[in-house]
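Coming up is one lone chain in C-alpha cells, specifically the form predicted on its own.
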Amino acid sequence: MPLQALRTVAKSQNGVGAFILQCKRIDFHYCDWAGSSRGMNAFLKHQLPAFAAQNPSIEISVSPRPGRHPVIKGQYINGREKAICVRNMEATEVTKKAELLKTASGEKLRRDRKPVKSFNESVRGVWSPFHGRQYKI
C-alpha cells in the first residue's frame, strides 16, 4: 500500500491574504460652548473630511454633547469599545488619537509573557529531556 501525505490547509488569519480593519465605527463627541473642545472643533471642521475619505470602511458619527469634555469612541468587530478624552488638545493631537483608535485591535492591553504566539505546531516538534546526547552522571 503506497504512502500518502496528509494535506494541511492553512487557517485564514488576519494579515494573511486580505487585511480586515478591526475598527468598525468611530464616534466624535464635542461641545460647541466649552473651551476644552477647541481642538476637537478645529479637527471636525478642517481635518475630519480628509480622515473620513481615507477610511471609507469605518463608520464615522459626530454628535454634540453640551457641557461635557470632548471624547472619541472606537467600536471594534470583537464587540469592545475604547474611549479617549481629548480635552484641551490641539487638532493635530486629536488626529493622532483618532489614528490610534483606528489602528487598535480592540483587545485589552496586557503584558505579553511569551513574545511569540502561533496557531501552528512547532516545526521541531515537542522537546523532551530524553532528546539529544545522553549524559552520564
Contents of the next structure:
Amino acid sequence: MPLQALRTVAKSQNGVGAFILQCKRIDFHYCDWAGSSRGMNAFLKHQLPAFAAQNPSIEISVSPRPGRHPVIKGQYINGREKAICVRNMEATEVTKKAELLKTASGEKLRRDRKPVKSFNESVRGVWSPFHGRQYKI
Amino acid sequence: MRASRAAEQTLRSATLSPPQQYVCRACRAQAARQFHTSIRGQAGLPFFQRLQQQLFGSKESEQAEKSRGAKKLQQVEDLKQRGSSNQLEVKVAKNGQQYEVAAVVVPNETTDYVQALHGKQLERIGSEAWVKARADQGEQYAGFVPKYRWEFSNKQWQMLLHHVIVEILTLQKAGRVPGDVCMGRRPFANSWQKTRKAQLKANTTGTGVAVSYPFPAVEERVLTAIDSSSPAESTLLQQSLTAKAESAVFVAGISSEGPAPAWMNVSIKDPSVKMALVKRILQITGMRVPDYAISSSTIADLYNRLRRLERPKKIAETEQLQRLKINAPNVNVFPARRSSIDKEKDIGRWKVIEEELVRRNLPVTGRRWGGVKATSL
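Can you now output the form predicted together with the partner chain? The one shown was the form predicted on its own.
Now the complete complex, all chains and molecules, led by this one.
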C-alpha cells in the first residue's frame, strides 16, 4: 500500500461529533383572501407554534403575499434555496412539506447511479493496464 | 390569480353556446295577457276621440278642475270668515298631532302679491346666496345637520340609542311632544348621566314600553333639561354636542360584538317616536338613517342595521400569531408583504445600495415615474 500522509485537518462528518441542521431559515408566505391558502392559514394558526418550538435552530418568518398561492421557502447552509408551493393543501399536508424542507440538505435532487458511496479508497487498488499478468502474443 | 380566473370564465362563456331557457305554456299565456301597447285607460277609445281629449280636454277633467276651483274658493271664504289672514286652519291627525294648513293666496284679491313669471324670480331659501345675504345682515345661519358625520363604535351606538329613547319616552310619558327631544338643553343639565340610570320595561298593559327612573327627581331633571322654548341645538354648537355625546357614551364593559341587548326590544312603531329618534340621531351624529333601517319595528332591528360588523381579522392580527411573536424567539411575523428592500434592510446592505443609486443618479424606488429620483440622502 502506498504511503499516506497524516491529515492536518480532520475530515468533517456531520453527525459524528455534533449534528448541524442544514436548513437555517424557513419562510412561510400566505394570502388572507385566496382560497388556496386556507390550509396554510390553518397551519400557521394551529401547527406553527409546535413546529417552531421543536426547531429552535431554524429562523422562521411569516409574511403575507397577497394575491399569490401560499409558498414555503427554505434556505440552507450551502447557500441554496428550496421552495414548495402548498396551494390547496390541508394543514397536515403543509406540515409534511415543512418537515421535508427541514430535513433536506439543500443539495440539488440527483439520481444516484452508484449504489455505494464512500470516501475510503479502493481496498485492492484500481485496475491499470500496467499492473497485473503480462499478456504475451 | 384573479386575472387568470376572470380570463378563464370569459373564454368559457365565449366558447359555450348560451343555454336554451324553457318557458311553460302557462307563463307564456300570462306574459301575453300582461302585454299592452296602449295606455289602459285610453285603450277603449278611438284614435280621434283620444286626440280630441288631449287637445281640448274631456268632461271628467273639466269637472275635476271645477271641483278644485270650488274647493279653493271655499278655503278663501273660510279664511275671510275667520277674520284675520294670519290665522291658519288647524287640523288634527289620527295620532293626535296638530297640523296647520298652509294659507291660500288668491292673486286677484291680494294687491301686494305679485305672481312670478318664472322660477328664477323666486327667492331660494337656504341657497348659498340667501345664507350669504343673511350673514351680511348680521344673522348667523345655524343649520340642523352637522357638517361632519361622526363615527361611533357599536358600544357607543348602544349607549346613544339608550339615551335618546329614554328622553323620548320620558317626554311622551309627561304628555309632551316627542319631537321636543331635538330642542335645546338648559346649561349644566348633564342629562346624559341622568338617563343612564333609567330602565326600559314592557308596559303592564302589554302595549309598548315604559321608562322608569330610580328616583322621580331624576326624571324631573331630565324633563326640565329639555327646553321646548329654545330653538333646536344648532350646528354652531355641534362640535360641543357631539363631544359631549362621545365622552358620555364612552363606557367600558359593554360588549360591541354579539346581538343587541334585551332592553333594545322597544317597539318604535309609533311614528312620532320613530321620527323623533331619527331626527335626534341625525342631529347628533350627522347620519341620515337609510330607509331600510327606518322601517325597523324595534330598536334592536335599528341597531343591527346601523352597527358596523367586525372586520374579519387578518392572519397576522390573530391572537395565535400575536402570541407566537412573543413566545417564540425564532419566529418573525410581518403584517405586510416583504419586498426586496425590506430583505436588504434586514441584512444591512440597503444603505450601501441606496447611496450608490443616488451617486449614479438612478431611481431609488420605482421605475415608471420619471420624476422619481433621490435628490438627497
